[in-house]
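Single chain ahead, written as structure tokens, the form predicted on its own.
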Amino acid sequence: MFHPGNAWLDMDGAPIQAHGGGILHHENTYYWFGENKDGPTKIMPNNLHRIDAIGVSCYSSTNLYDWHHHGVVLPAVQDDPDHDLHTSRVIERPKVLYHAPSQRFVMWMHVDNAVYSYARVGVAIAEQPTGPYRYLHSLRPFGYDSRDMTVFQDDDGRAYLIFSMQHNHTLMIGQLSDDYLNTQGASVSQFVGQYREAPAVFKHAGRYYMVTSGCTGWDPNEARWAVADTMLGEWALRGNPCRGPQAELTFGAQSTFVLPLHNSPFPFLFMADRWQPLSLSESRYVWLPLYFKENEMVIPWQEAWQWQPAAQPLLSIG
């Protein structure tokens, strides 16, 4: 069962460290990719806490609940501290995309400096999704600031991202290239003014969905939900999706990702972290099922809960 908040180890019976991570589907086998921060956390005299960068995990599984570990699939750059994975600078929030043409796996991250003014998007590829994966290059998408990010790729092949820009002031989404390394084509700005960050977009009868949060550092805060008719049209800002205790504050965590269920009772896996700011180490993930009520958007919190891939009820406990 998923237990939302607890500690979670791997088959190693190591915790697992995959913060602000995504999963991609393939081949039947499920891949979470997340920032490994396992190491002391620093405070720094902005008051920013962060711990030195580590890289990008990898752990795979058949069923979500049991996770094998891959190693640090994307590790930081020890030797040059110019570089945008050395140690000193910031690792966020990876996901990764199949592109079916070239065969490749194609991992798109936010990388930043400790005081988070770099403020870019980084790609890295490689031919299997357990990599190892080469860092290619990094960019100002469309020529702005990129901090909080996340990546979609639609039905038709077509892939976009979506991250904060104007000092997370405004919200943008972008088409990337046809070969996923570089943004590309038609972009559009949205919610102005609104300050939203930790993107998770997601496909739902033919419409499009996010989940965002508000922009409060570590601090937990309400969850917002938008849909649109199109990637690039206008996106409609709506309400707290999440119900329970601790609704108004995310059930203490921050939205990451939003995973779809195969042959599952309901449609979604709403993904995100409890960050624990003085121990960044100790982040816990919180993992809920997101579904669909009279066209509005619903989380429910759920003390301990079952997915079952096939046509079954949702069993839950508390």
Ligand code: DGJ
Second form
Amino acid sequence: MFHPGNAWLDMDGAPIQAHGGGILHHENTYYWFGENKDGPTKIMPNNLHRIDAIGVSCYSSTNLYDWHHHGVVLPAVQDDPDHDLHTSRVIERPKVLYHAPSQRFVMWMHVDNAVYSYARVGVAIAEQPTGPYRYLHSLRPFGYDSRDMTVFQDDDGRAYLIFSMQHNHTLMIGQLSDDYLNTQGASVSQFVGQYREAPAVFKHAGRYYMVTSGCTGWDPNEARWAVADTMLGEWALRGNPCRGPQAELTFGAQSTFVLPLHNSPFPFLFMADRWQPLSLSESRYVWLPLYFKENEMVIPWQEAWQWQPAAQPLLSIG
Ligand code: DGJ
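Shown: the form predicted on its own; wanted: the form predicted together with this ligand:
After this comes the whole thing, all chains and molecules, with the earlier chain placed first.
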């Protein structure tokens, strides 16, 4: 079962370190990528709480409960202070896409300096989902600053970068190049002046959906959902999809990814991070069902739940 917010150990008995993460479903296996934050939290002069960058962890599972650790598949760089991935910097929100034409795995991530003024996206590639990943470059997508971000791959193979830009004032959605290694082509600005971050994007019944958070650092705030007919169309910002205790604070967590669930009574898995600013390594994972009821997105709180068809469903979709 999932126990949202509880400590979660991998198959070796170690706490899972995959914060701000995302999942790639590839050849019947789930690969969970996220920030390894297994170090001491430092409080900087400007009251920013950080952990020196360690890199991106990868875990694999066939059931989404039991996770095998494949180590740090994109490690931070120790010896070059000017490198995007130097330990003094920030590597956040890694997401991996499979690029079928080249049979390569492409990782996109937020790379930054310790005070978040570098504000770029980094790209790395691998031949296997479990890496090792080779860092290629960072870029300012469409010429803009970029902080919280995610990527989304559509059914037609077209992929998109979704990122908070202009100091989080606006969210931008733009196309990736055919090889997924750059941004290229059309882009649109959305939620202008709304200060949304932590985007998680998915498709349902031919339409596009997003969950975002507000911008309050490591502290939780209210999630909102949004919908569009096309990725580059007009996105309508709607209400809070969360239901239950602390729904107004996303159950003390912040969105990071939405995974389609196959053969499940629940169409989607909502993944969020319950950050612990004083001890970031102990931040927890809040994974909950996500579904639609009368065209409204719903994320209900659950103390414990199962996603697979069970003899006796723990939660019914009304
Ligand atoms: C909120 C973002 O969503 C996180 O990924 C991280 O960048 C924190 N801010 C840092 O304060």
